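In structure tokens, the next block holds one chain alone, the form predicted alone.
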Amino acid sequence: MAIVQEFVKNAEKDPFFRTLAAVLQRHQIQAFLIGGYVRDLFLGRPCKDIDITVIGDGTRAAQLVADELGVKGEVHIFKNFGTAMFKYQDLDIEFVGARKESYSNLSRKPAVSIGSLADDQNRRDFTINALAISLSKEDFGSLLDPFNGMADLHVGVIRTPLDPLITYSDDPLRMMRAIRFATQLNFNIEPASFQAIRTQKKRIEIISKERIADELNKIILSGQPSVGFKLLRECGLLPLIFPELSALEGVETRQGKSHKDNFFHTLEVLDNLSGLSPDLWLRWAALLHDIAKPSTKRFDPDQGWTFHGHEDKGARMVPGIFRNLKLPMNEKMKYVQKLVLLHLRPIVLAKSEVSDSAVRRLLFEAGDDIDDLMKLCQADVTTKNEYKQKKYRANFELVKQKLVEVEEKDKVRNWQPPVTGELIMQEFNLKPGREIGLIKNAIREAILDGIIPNEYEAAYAFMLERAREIGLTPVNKK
């Protein structure tokens, strides 16, 4: 097989594989490359994760190879599972002793015992991940494929090595992994396997939120994330793991007026954005931008369906969704929350005459995230009406141009008013209180509205005027 021959040829020159083979031979250790690295080798995909199954003590083999490579840093050993991991250059290396696994009904964590290569391949999630390449000197590069994984790679099928009902019941995370691999690789899930996911879907409840979120993130980062979310919907997992997103689905009609299906619209926006940015959290903003539409949906006989305030309520939903999925409750969550809150603003600007004041406010509120916000809004245009598409695109270009012009002129991105609260307290001998906020807000609004320039002298004079209106006198006034 040409790919294996090429691998063998390259391995002779590669410092890691050359050292690995030498150590295994010297200590008479039988080992195999297995899993994702082998799969991606045949798919021509880059892979920095190398999994090595050892017949015997995987942790000892890992330490021997790490020492020979001169690895700087710790070899992480997990005795309960007989695994060891270390980093070498840009590679993540994992050694594991070949093992059998048995599962209880209440946990995905198996009881582990020593096994053969066949046992180790039997425990793999999918046939394409059970492919193994020998690292022994006598048959270096030989492919071991007991479940016809190469045939499944060739036709693009996700299939379990053993009965899928048992495979998914043993470790329900494999249901998410099946959908994730189908999305990433553009493969189909074998029908019996997909039906088994439908049957076993409730088993997902024993999986930690962190594990589920990790698979969701990988789906979101794929080339066409909608594939994965449609599969999650079709098999019944989506309402169990992400009910807020599932609730977007459906179209209601009254008096001959219908609204669009916000679930499929959201997936279209996510796909559109995937062509514009690789950023995970910007893609999360796309996934959540309309998340509050079900709870804000109203019918008006004249206007039809409305979703007033869905951006504000959606922003308030973001922390709860992140908390439930065990996503980071830090600046990443706040970034997504901000984009959900502001996602209508550029669209509203694009539909109307663009004023400097409106652009200043948008720049002030979006700050350094303005470029990402514009990408989100560009992706949010999913109309199939060609005239509307052209109009929105033209108006968006106008908004972008205005953003550049106003930023160059007024410098309001990440801006703080030139007169601070401390200065106001000093000038009027005040303690922190309501008056400080009134004056600061008045100065900010005057600058954003273009009443005064974004300069200290103008802001100071405006402060004196505003203070006089509410009965304050500077302490230094003679």
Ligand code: CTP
The other form holds:
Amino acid sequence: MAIVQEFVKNAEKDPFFRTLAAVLQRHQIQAFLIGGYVRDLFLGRPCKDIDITVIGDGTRAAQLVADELGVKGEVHIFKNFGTAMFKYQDLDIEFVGARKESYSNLSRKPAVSIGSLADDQNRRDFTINALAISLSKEDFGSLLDPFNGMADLHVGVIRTPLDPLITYSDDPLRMMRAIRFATQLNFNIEPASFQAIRTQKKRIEIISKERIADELNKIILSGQPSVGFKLLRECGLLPLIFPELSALEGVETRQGKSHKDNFFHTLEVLDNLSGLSPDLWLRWAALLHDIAKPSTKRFDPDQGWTFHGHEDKGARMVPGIFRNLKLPMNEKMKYVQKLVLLHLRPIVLAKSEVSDSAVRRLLFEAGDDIDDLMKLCQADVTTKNEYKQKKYRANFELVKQKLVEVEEKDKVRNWQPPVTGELIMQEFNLKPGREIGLIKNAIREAILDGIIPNEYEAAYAFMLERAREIGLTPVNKK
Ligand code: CTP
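Moving from the form predicted alone to the form predicted together with cytidine-5'-triphosphate:
Everything in the complex follows now, all chains and molecules, and the chain you saw is the first one.
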């Protein structure tokens, strides 16, 4: 097997693998590479996480290897799990004593006992993750593949080593992992396995939101995220883990008028966007851009289906969704919220005459996120009508050009008021209060509407004018 030969050849020159093999031999320790590293080796995917299964004491082996490598950082030892981890250069290395696991119904934490390599491979989630490579001197590089994981890697199948009903019930996170791997690797889930996920879907309740969100993020970050969300829908997990997204599905027809299926539209937008940006949070914005469509849907006999205000309501739904999925409640969430709120604006501009003031307002509100917003809007064009597609694309180019022109001229992208509140207070000897806000807002609106340029002189003159109108006199003119 060419890949293994290549690995053995490289390992002889590699400081980590050379040291590892030498220590294992010196101390007569039997150990195996296992899990994701082996899988990714055969798939040609780069992998910096190395999992090693040790027959016997994993923590002692880790300590010996770390000492020999001269590892500077700490070796983290988890005695209860017989696990030890350390970092070496850019690698994350984990040693585990080979183990046997038995699960109870109430938790995904198994009872663990010392086991053989075969026991350890038995407890693994998928055949492609149960491949092991020997690290012993006498058979270094030989492959141990009791479940035909290699064949599954070749044809691209996700299959559990044991009965899938038991594997998924034991550790329901594996249902999410199956779908995530299928999406990342473009593999199929074996039909019996997929059926078992359908049967066991309710067990997902015992999995923490953080772990579910981790898997969702990995699906979102993959090349074609729609694959994962379609599988989640098909097996019935989606309404359990992400009801808001699930609620987008369906088409209603009244008086011969239908709306599009917002679930599949959303997935198309997400896939389109994935071709434009690798950013997780921009992809989240794509996933959530129409999230309030079900709750804002109305039927109007003249206009047909409307979703008025879905961008505003959608933005207000974002914190609840993030909180529920234990996603960060920080500036990432605010960014997603902002993009959801503004997602229609460039489209509206692209459909109509583009006025300078509309472009200025958009720049002012989007700030530095304007380029991301433009990407989201571009991805949102899912019409199959070629004429419309061309027209939108041309108009988008026009909007982009206008954005550059207006920004060059007016500098409103990171707008700072040319006349500050402090200056207004000083000029009119005011304490903080309503008038200052009024004047500041009036100046901002005048700039955005193009009544005055975005400059100090003009803003100062405008301030004096507005102040006079509300009966204020500058102190130095008294
Ligand atoms: N594993 C498992 N069941 C789980 C999680 C992990 O059986 N719920 C096993 C698999 O053999 C897996 C290995 O532990 O290959 C390492 O797990 P992890 O590092 O979480 O995943 P990887 O397979 O390495 O893949 P990724 O890094 O993409 O998550």
